[in-house]
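Heads up, the chain below is alone and in the form predicted alone; it's given as structure tokens.
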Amino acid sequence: MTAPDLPFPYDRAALKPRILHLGFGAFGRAHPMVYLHHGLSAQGGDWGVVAARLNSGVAELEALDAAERRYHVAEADGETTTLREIGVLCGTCHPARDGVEALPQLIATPQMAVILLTITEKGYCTKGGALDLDHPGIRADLAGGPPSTAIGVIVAGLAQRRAAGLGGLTILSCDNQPHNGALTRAAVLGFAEALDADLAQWIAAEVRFPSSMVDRIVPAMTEESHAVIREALGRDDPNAILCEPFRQWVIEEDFVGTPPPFAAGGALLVPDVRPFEEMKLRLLNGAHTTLAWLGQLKGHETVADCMGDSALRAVIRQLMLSEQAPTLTLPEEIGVEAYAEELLKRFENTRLKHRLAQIACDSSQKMPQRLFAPIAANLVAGRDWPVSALALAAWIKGLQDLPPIDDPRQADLRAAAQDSDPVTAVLSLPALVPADLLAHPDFLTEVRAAYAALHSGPTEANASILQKVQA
């Protein structure tokens, strides 16, 4: 185990509100937190962070104010801890603590250059690649309340901006969503459209939204994990987070001004984010929607536990190589094969615990990216996607069996996945699946397939698909 860094390698009393990072948890912490931590170290500077919570977290926020804004990363691998103590935050701020406007006029300050977000694929009230204007948060915003969503909050904060004669910021998403730089372009631009034409045009002019691939397993906290936290440092921080080792943040480069130093803290900038986005998309979190379903029907509790069965961890190399694999164009420096392998073996980190159950929520808003989008593909290409299909089969038999996970569409999934053909239930519901896919002859009878073959059990199910594939 290694000891924390001590001292600061960087004057935490020079650190200024630079940075508002919305959606403020535990990845913010274990991810672009840690590059901030990195880039300072090795080169100074003034780049402060306000954490900063919509909804739930008051009390999260109030921990980190008690530990003067400082916690601790963990990094743990097989018997090896790495403990590192984090200083970059300089505030934080919740509008059910300091009020609805504390945020807007936060984003309104003239050293304010920087919006992180890690708000979930929720967050963003998009459908079908654009603002959602049904969406009943973005209805109440526009009508003139108190902005309660991330984009509402956004978009609030940028027309005080412009009120105030200064000049636009970068908006930087860190979710796990395709071309995230564009559809939060789109959310924002769409949200300032319906309000106000004038503004909209301005953030078009002076906002920049560039689009980055965030990559770190980071589990939610359990007793055992602070537990791991406690050994190696010698006392309880109730703030500070547990993850995998590997970290990778590839980021458009295209900011307003000069970006805080994430590339000297080890992040990459580049031109394009899509081919390492997508690989990342399908790849890593496609293999972990599919565990998330199939493993828990088999009774399993965490990807390491799926890892140990090793009829499913072929089934998940199978999924990677065999179908999501030939849907990509990767960079050139990319070895698919070997980055398959490596994911393989960062899903066997038994240190982290990794529940089944917690990447499971909110399944109905991954899906398209992670699922849909390569089975498109691959039935343009006229390639067989059995362990898609298996995915899919293993949601649905999930809703029926499984406790209920959070979603925002579980009402209508559930009483769905109740009907007499639950495959087509499910899948037709509306804006879901997309409609060239759903109308395709083979998507369902493909996903149906799969429901048949797991009603003889989720080993039998996988038994039959590496049959399938290898054949």
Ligand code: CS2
Second form
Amino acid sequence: MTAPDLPFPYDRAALKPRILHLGFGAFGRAHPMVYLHHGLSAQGGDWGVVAARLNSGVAELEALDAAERRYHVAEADGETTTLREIGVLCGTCHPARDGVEALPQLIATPQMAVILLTITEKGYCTKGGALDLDHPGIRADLAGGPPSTAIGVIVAGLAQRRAAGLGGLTILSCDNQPHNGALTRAAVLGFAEALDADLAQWIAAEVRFPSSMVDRIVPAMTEESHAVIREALGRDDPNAILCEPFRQWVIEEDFVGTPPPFAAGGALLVPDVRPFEEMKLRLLNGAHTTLAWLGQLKGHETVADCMGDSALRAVIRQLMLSEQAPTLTLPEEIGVEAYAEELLKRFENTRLKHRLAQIACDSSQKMPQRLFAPIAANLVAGRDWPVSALALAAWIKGLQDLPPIDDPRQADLRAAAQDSDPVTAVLSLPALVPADLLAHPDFLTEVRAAYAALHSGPTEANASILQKVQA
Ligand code: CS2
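Form predicted in complex with the named molecule, following the form predicted alone:
Then the entire complex follows, led off by the chain already shown.
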């Protein structure tokens, strides 16, 4: 156990609101803020953060304010708990408390330099890589209402910056999407174009949208994790967060001006993050989503429980090494076997109660990058993908058998899962599976065979798919 490092190794009084973190939640606390904490500890500086939420979360921000915006991060595995107090926050902001103009105005302050986003996949309001102009939130924001989406807030703020004669800034996505910088740019420009072509041109020229690959397992807090903090700290910290010791952040080197000291805090700044993000999304997140559904159907509650199930562990290893890895162009310095073994070890961490039901949330938004894209690559290359097929089948079976799980498309998904051919009905929902994958003659056939194996047990007709699963 390590005592919290006090006093802060940087001058909190010197921090200015130069970073706005939209969607400040568990991951934000435990990942980008920790990098900044280490960066400021190494280099000093005035890079303070305003933590913001858009919809829910007023109470969370007020709890932070009540604690002078200090909170602890506990990194736990095995017997070890390392506690660290983070002091990089210099303010909080919520439209419901501070008024709808507060966030755009903050974006338009001269010293504001970086907007960090942890708004989850659905927060980008995109469809097929472009802004979804039919999204109800986007429609309302474009109609001139007080902005309610992150994209609407950002564009309102950028418009004010431009009107004030200020320069652009950097918008840094920290969500698990491929090419998350390009996606953010497409969403922001799509919104601006629908409002004012000149503004869109100004944004395209003045604002940078680096992509980044983020990695740290940060489950939602539970009573049990609060008890771990209480024991390590000797008192409660309602704002604390418990996570694994591992952390990784690979950021595209594309900032307006000097970046915050993320690199000094351990982040890797590179010209191209694509190999890293694809590797992480497919091996880690693809395995997570597969476990979320297969594991729940087998009666498991957490990722660590699944790792204690030798058959499931073997299936996940097969997914990583035989189905996901062959679809990747890997960073030179990374050996895929070692990366997969390290992931399995991280998944084994019993100190984290990482609930499968939490990972299963928003699966419609996660499947494309985690499973559909690698399946498509495997079909083109003529490789087998039996575990991926089982993962999709388990999702569909879970939609039928498990309690409802949050997903923006939940109503459609659950209705389709009741069809007499649930595989076809779910996977043919509009704008879910890319058209060329759906049209591939083997795609639905393989998932149907996997579904039949899960639903009615192995039969002659579906035996081949199970034989291909080595466990
Ligand atoms: C998880 C991720 O909930 C999920 O979808 O797969 O939050 C995962 O824990 C992180 O991406 C790990 O870096």
